[in-house]
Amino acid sequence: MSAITVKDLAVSFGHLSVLRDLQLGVNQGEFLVLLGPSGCGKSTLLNAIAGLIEPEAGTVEIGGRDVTHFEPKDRGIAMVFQSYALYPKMTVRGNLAFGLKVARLPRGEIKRRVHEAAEFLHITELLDRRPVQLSGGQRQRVAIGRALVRNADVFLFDEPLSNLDAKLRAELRVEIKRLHRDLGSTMIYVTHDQIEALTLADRIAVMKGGIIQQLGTPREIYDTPANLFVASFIGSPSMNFLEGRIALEGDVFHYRNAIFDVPLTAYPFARPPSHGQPVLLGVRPENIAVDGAPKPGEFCAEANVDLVEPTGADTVVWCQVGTHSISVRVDAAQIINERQKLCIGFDPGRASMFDLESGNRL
């Protein structure tokens, strides 16, 4: 059953299409990410759903319901935005408690509601201070807390974690999930960040250019990407590129200059290539075997040591295999040192490949 569903959306600031024809369904009780880098249209999407932004073109339902001309406080929703929006000269009760007073709620419904909220988020004993006097964490709580009392059906989150830092967004990351997983609503999340994505999805809409690149699960987006753009977009650091062509007759990949063929065998090919077809293949960092010897079906090239970036649990080997550079992950107890020489290789099986001038995965 869809939540939401959104149909042949079309939005425009001026000559400039930020949007068109979008096609979008969200399941009830599902956490979906909207992710792509600045100027994709992800926070305009969620602007249409939340009636912050009146579409030129398409629909918008919630609930089953058609809403495109809905004001927001008639949607059914609730909004976590990126700025906190909390009123300076209210206490954090106040704030919980404004929007149920514009609705007009009992008095004895809006102190359950706001108690309850301020359990559930851990911001008990913040209730008389204001704003000023607490941290960005503990703001951003209270904003999520002021969605929460709402009782909505569906949550959008406009990038609300960017303006913290990075130990506060990991905390805040785990509440929000947890938060999903309690109450079992709806959940829609703008974020360019591809950590927060891949955490807290159940399914991620990659996009670029107001257009959906690849709507799928975490492990499908990043095992198989659709395409160039989200094979780069995803991961950290990005999928490593060879640029070669498909040899059928040896039924290999050809490295364009000539220092090794991957055997193709493993590869789940969705549609047959063509001989010669320029291609390229990707690999990601951790799939990169280091010094180990070749399992059948897989290969070794002898590459260059050029830096070793340690980031604690593990560490990133950038190497020259012939004129190109390629990152390898590996355990921080592996001891590799600069302008040593190793031996890489990976399972075929387990790499990407697109082709070179479309940029859609073969």
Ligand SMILES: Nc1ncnc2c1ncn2[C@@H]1O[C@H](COP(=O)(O)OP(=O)(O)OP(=O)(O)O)[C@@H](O)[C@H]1O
Second form
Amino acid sequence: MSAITVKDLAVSFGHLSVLRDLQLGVNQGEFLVLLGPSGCGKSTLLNAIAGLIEPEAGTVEIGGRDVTHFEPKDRGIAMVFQSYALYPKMTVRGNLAFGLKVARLPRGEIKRRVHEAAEFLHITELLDRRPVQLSGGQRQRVAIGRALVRNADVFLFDEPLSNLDAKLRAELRVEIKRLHRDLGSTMIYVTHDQIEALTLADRIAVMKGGIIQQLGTPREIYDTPANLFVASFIGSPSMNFLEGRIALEGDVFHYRNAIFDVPLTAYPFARPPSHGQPVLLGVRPENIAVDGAPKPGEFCAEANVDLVEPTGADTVVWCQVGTHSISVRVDAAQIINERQKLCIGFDPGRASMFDLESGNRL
Amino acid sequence: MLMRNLAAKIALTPMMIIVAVVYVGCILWTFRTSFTSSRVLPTYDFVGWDQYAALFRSTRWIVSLENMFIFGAAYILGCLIVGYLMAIFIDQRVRGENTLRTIYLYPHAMSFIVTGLIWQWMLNPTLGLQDFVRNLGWESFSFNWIVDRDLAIFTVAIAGIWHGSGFVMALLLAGLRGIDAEIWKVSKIDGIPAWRMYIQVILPILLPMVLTCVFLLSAQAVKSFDIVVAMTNGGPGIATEVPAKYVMDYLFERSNIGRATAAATVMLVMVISIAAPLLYLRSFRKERQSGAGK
Ligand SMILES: Nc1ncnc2c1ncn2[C@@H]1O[C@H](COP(=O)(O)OP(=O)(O)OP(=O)(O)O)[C@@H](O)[C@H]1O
Ligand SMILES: [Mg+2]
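Having seen the form predicted alone, can you show the form predicted together with this ligand?
Full assembly next; the chain just shown is listed first.
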């Protein structure tokens, strides 16, 4: 059963249509990440699910109920925001308990829930402080705690870690993952940080211009991007793109340009290409091998090393192949010098082929 | 640090000295004169606390003081409540917001004299509101507070509230606009009704601004003189006398400079005793906040 189903959703602000005909299903207990560049409508979609904005058309179902016209508080959701949005003049305890008090829960129950949430998030010793007396990371823990005490089935996160520095971000990311594992609730998480998306998600929905470009597991998104946008949005450094054409030789398709002539026997075409079709070949930096003697049936191209960027765990080598600038990720142990000549090759089975015109995966 | 803007500091020094001499000088002169028996013209004898003793034996002065507190309390509270409600109303992103804001703020552009005259006319039982409603057909309607000894001071407060609420609205609206939109989203998800948010969450955030309003309004309340003169001229009887009017009357009509300066000194002491704790509180809060930011 789907925990959340969004059907034919349309949202616009005045004349600006942000979402059109959007379909989305989230499974029970799933961690779904909405990933996309700024302004693509991620928050808008999340707010529509939460009931904070009125959709123009379409329906939202949560837990099998049509909640399209429900108040946010009646949807069985909890939400965490980027700016923490704590009630500034209340103590941490007050922040956690306020919603429960308004809902007239019994005192003992409120106390129990606040205590449990604080325990879980290691903020028990902060309960009597006010938000100004907390660090950013602590504030976001409190905000998560406030979501936690609601005992909701669905958690919505809108870029909860974007205001934190890198170290805290990594720390809280783990915390959120733990939260999901222990609670098993359904979560939708908005971010424009691909690391967060890849590490947290069961599935990722990559959005652009209000449209979901691809919905799949992190592996699928990373290894078999559905179009050029997804391919270039995910991965750092980004995928290398090489222009070329498809050539049919006998019954074997080849990818061909001035430098490369790659037999595509191992490439899993979704639909068969045509002879002479202009394409972009995409290959991730870590899928390019350097210097290994090409195995039979493989190929090799000469490259001039331009720049070497050690990142610690591995090294990114920028090199020039003909007119193309290509990035290659190699093991940190491998010594490569600038202005050195390399022989580079890659496994066509792990590359991606896109139609030049439509940008869709072949 | 000391040398920075030296030229500017030198240029401003004479001006600072003049200001200091004139302000402090006048205050000191008033203080000194309150210990003399000056009548039409100031004299420089010394009669100790005589003027103060006479002042506090005078029924009119005591009534004036009482009125000042009643008026001040009603005026400040009224301005805050009405101003906050208007700010909340405008903050709902209503249509014609700019027009409304101008209308709300308009009374503040008028002097207390004009305000007093308008309300004197509005509340006059035979000319204004009461007459208007009776002409509409509600014959038994009566609103004659302005001629009622016990209630007249509240009509002055109503006029003051009409005058001052727009100002409070403008200040608090700026505060409301500064509140993080995500706090409102959270409150919707938590299911907290808007009125509880406005009282329990938003008001504490606006507290520094409310304090500023209280501070400015109380100064206004202590000084209030023109509004009373225009509306009731202290009547009926002495029911709406206020200290500032007492000072003016003794200074000019009754030609009793000694008594007037004694009354003025008492007023100054009152202003300081209201202002000092408020100013202290504000600087204390600021310090604490910047301290927490470290
Ligand atoms: N209240 C609003 N009124 C008018 N336009 C809006 C409003 N909220 C969002 N938009 C517009 O809708 C589009 C999508 O906004 P949205 O906030 O959903 O983007 P986002 O993907 O969350 O971006 P970000 O990563 O910057 O948060 C943007 O072009 C934005 O300008
Ligand atoms: Mg957003």
